[in-house]
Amino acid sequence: MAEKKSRKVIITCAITGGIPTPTMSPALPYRSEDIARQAVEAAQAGAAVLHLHARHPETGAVSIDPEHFMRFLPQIKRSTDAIVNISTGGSVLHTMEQRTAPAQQASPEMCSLNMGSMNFSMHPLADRYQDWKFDWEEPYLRNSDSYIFRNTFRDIAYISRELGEGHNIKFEHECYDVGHLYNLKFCMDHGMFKPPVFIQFIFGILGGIGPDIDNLVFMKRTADRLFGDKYLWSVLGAGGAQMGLATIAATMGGNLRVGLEDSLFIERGKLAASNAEQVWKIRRLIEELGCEVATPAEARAMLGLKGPDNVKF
């Protein structure tokens, strides 16, 4: 009898992002050289996809300046064959043109795309700290209780047209609640996105669905009903839910995402030393479950990407 092949699991690593601030962890990268170094190390540890935001290299503030992205993207490409996935997020003050400017310039293989508007808040984090490394951090966090993260159907159509059709970019469709799955189905029915789509189930962000196993099962069951065999899925558990939900996702046949954007910890009460440390940990866990980590080439084939020779960095 032929030996059954191990299932391939795509690990995405979110290197730095819009929630954590420099005060929260000395490991959080915000200088260009540190973002590049940690991204390469995460890829070496087994991350096939690198989800990337930019930071202002002097203050650590979240940046959507294409110049800040271009300070680290070429170095990452020279040093690894991992898939680069650029955020199309931003702030409530940014236009869609501003939010997509880095991807318009770099033309990566993938971009993130939030599939609905939502309250998106991290204001409770501000109560955990007294001394701040930079003056912008505390008001940035506290003011988030007034945020509506806008992703209207018109916004989604704009990104589909400008980045999907214009640059042959495929998306990490970020779904923070079950309604976002129905939004994606509507968009697919109207020709915006072609299968296979890659869905990131996101749990534990204030304003989105909670990090409960029942919610993961429900999101997966709903996606199966809506998309059948026309999608791949991954799980992001924020904060303390990161490793547990990622491991459960692997047992359910899914892919997974880790990284300091989503959690600053490697275990309860202990800060992670790097993004790579989180990748190594989840890699060990899923390999002990009998799965194999997908290489970038395998992930490209699974996701139907345009390939690294067709980016502009």
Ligand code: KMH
Given for the second form:
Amino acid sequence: MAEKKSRKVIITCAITGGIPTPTMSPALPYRSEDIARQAVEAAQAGAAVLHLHARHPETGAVSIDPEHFMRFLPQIKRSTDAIVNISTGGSVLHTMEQRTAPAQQASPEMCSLNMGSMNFSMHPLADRYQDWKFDWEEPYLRNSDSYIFRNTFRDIAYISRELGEGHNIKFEHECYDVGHLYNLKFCMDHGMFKPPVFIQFIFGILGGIGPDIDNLVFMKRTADRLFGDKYLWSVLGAGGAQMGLATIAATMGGNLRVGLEDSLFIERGKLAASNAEQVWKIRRLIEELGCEVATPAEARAMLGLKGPDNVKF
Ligand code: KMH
Ligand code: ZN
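Return the structure block for the form predicted in complex with the ligand; the form predicted alone was the one displayed.
First the chain shown before, then all remaining chains and molecules of the complex.
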């Protein structure tokens, strides 16, 4: 009997992000060498895509300074063939020109592209901690109840033009609610993005759709209707929803994202020791379910990427 082929699953690992702060976990990397090391270890564990933000190496505060990215990108490229994905959503306080500056300089294979404007708040997290490692952390979290994460149609068109057309970068389309799928459909109908588009369904951000399985099924069904066979999808569950939703995504035929940007935990009440620990865990879970982890080369073919020889770092 012919052996049935197992399905390849792209694991994205989001290494440090802009939501958690250093007080919350000693494992959260913010020095360039720690970001690079954890990224490489996550790739060795099975992550085909590394979603990267930068931080100030001394304070751990979120940074969109291209120079901070360039401190770790070359080291990552030297040590792994995993796909580098640079965030364009690293700050709610800066212009789109500033947010895209790291990607303009580094010209990676992939970038994030947030598909709608929204509330994006971490303020409830501030009540969980008393002693802060750095002064910036508490006000940063508390003030997020007044932030609007701005991603207008004009902003999206700007990123499409500058990074998509300008650098042949493929996007991780971050969709935090069902309306964002319709925004993407509108943009595709106006010729902005070439299929297959890669959609990250995001659940559990305060301001976006909640982390319920019903919502995942609803997002998937809506995307099937809107995009048919012209899309690939992945799931990001924030906080405690991370591993459960990622496992369900894999069993439903999708891809998944883990990493300390999205959750600091490895199980209920236990901090993860590293990004790689989360990648190893989800890998074990989905391999038990008959899925196979996509290599970077396989992920490049699935996503139609320009290749690592065409980046500028
Ligand atoms: N922090 C995630 C919920 C971005 O970097 O552009 C979404 C994200 C956005 O990763
Ligand atoms: Zn991110």
